[in-house]
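Coming up is one lone chain in structure tokens, specifically the form predicted on its own.
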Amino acid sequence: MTVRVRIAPSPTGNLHIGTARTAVFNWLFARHHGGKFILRVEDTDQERSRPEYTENILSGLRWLGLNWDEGPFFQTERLHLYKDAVQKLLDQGLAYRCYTTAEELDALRESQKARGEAPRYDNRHRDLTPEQEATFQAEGRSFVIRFKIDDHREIVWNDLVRGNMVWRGSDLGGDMVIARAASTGIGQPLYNFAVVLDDVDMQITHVIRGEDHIANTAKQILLYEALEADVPEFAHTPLILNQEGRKLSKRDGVTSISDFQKMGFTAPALANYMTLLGWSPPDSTQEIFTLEEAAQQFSFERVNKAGAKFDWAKLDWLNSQYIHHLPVDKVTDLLIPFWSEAGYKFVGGRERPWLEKLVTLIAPSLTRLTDAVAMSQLFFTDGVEFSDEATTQLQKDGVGAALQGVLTGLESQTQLEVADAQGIIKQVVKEQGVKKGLIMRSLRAALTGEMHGPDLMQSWLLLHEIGLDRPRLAKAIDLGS
């Protein structure tokens, strides 16, 4: 058997971080298992659905490594199919129009509630006659199909993360809606039923899904039955929760992957942080993974049955690792779209060379790529704000007349390199009786406005390189002044 899995986002929003999860784990185990890995969209909700949200789920896909094998199919391409089994199913007596009222579905609805019940629907025109369906007809009724639910029916399914699983016909609130009716006869099929339909025609043999399904599950598989198909095998993943142990929201400032793109992940280290949320390798130290060495070693087994915490630091700390591992100029095409979305221009002497000495001097200090735009900012601007602790170092004794000296030093420079940047400073420490400490302070509250940074050698080389050294000596000098 070649297995065969599926994502199913709907395009009503941005790829979600739980649906992106949920995406790889089908990854992972189809191709743990040389199988395939299929993508649908299921766009029958007209309503909501746009183009721009399936292309950022499709982005979002790409940009995580997940490439699909089939696909995209889109249900809205499938209408036909659905109206066809669901016919299939009025014809053999399995479902039938039921025609009650909004208004007699909110008062059933209210009578269980009054009588501490839960609330689902009483089946009450399971059976009805033709004439009465012509009464209703003729009052106007719209109708909706609803599959007939044996409440004394046991179903039963070995969950691959969860073991047996046990529901009875009567905990799943009444015979099922699974279309809606249109002006022509038989309208846009619901989910419960559309999914089975796709699952079945596209012979998918594992559905890997979050736990938040399983109600679903059991709805799904007298469908199968009634269709008369194969059952899928079922693994009902852990859902992602806060820190608090909720379900994960908007409200912990976690949405869409593309969101997670501007706060500057790498798409590596997102991948390999949603693979530990639910699972575990099988050597507990190992960490750090790519998608392809993760799918060498996934299995159910290893997926837990408690939900996944997020955990930022943990993600922010793998960001770090890739940053930091990754060479110079990859570094640099990542930091690239967010210098530029800061507005920071690459001209004159800001040409690639120059950027990926930059990026050599800040990538170290990097956690997310978001921080090289505050990083290097000195490095992107003419002036300088100089902070209060630099002001007071400027303003120091003897600190106007050693800075006077080192920009002396540099009438002599065409270009500046470390050596020369040491002879400067040695020199100026020898004709003024300085301490070495006071012009290195100066200098890194001079050229870069504080009194804390990244090495002060290679930001004075390159300042110089692109000639913001001297104005911004000549500025801290009348500050002192």
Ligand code: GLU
Second form
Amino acid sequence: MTVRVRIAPSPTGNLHIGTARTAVFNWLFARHHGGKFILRVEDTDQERSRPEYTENILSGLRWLGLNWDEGPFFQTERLHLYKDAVQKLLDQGLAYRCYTTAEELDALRESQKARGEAPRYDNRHRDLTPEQEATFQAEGRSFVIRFKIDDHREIVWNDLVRGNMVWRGSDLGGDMVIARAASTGIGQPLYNFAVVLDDVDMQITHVIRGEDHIANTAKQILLYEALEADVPEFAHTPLILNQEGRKLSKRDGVTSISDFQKMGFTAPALANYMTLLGWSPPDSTQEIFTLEEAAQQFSFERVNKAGAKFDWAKLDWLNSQYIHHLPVDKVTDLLIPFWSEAGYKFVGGRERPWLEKLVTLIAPSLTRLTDAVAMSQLFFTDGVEFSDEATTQLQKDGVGAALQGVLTGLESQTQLEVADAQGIIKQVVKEQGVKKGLIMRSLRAALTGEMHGPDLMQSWLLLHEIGLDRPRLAKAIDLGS
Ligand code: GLU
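Switch from the form predicted on its own to the form predicted together with glutamic acid and print that structure.
Starting with the chain above, the whole complex follows.
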């Protein structure tokens, strides 16, 4: 048997972290077994589906490296298949037209509530006579298609994550709607029906999805049987929870993969982190791995039943590890869009070789790519703002003269190397009898406007290359005088 799995996102929003994590598990399982990973876009909800969401989902999956083998297939291109299959169920007497109005359903629900019962459809139109149907149609009622559910049925499956699952037909809310309202013909098929028909048609062997679909699975198994198809294996993966133990939601500030991208996470770090949301490798001390490495070891035996808490500190740590181990040119490629977004211009000597030197300087301090924006601002702005601390430093006795000494020392320099910079400082120490520490602190204040920051010598060399050290020193001397 060739393993065939699928991710089936609905394009009613951007690629959600939960869907992406489900995609990761599907991908790992497919790759582990040398199987196929299929992408199907479940866009039958035409009011809420949007092409830009489809685009966001596809590009998010690609960005994470979750390449698919077949698809994307679109449910809206397959509507005729669902309608034919619904018709077949009608012909076989396994489904029927239900004319119950919204008001009647409301009244039913109210009376059930009053009796303290769970809401369920009472199957009242299951056995309508042709005359009764004709009367409802003459009244102009529209109808949905309902699939008959036997209350006495026991539905059992062995979930690859959750073990033995047992549901009763009577738990499923009465005969289920499989196609929306229409006044003639068959309306839009609903999720539970379309998903089964597609999974049969695409020969899906393992349905791997979030645990919020468990209640659907019982209904879907009955549909597989009605369609006389083999029932696949099911694996329901744990939810992703926030720190308070509730389902991660928009209120947690971020839910979609493109949000994580904008926040400066790298794709391999996020993909790595998602593999750990509910799964752990056999050697649980191993935390950093590629998707391919995880795929070699992946199995549902090591997927937890309990919800997976989202741990920002862990994700940040993983992200920093990836950034720190990437070659400088790669980090530069990753940072350029963030700098551009911040409005920084690559002019005035800020060309690729210079950018790479800047990256060498700041990359070891980056946790998120976005950190580079604040960290490199002083290199992308020609002027300099002195902080209060820096101003105090620059107004200390002897600082103006020392910085003047540095400026004079610079006159004989075209290119500045570390040794030259050190030579200049030594010279000033010797000539003016000031402490080296005072010069270093003053230089930092003058060149960067701050008292703390990246390596001073390297910062100076970078500023020198783009001609910013002299004007900043001059401005600092003015401030002190
Ligand atoms: N379109 C469904 C969703 O996004 C797919 C569920 C499934 O995998 O069956 O939740």
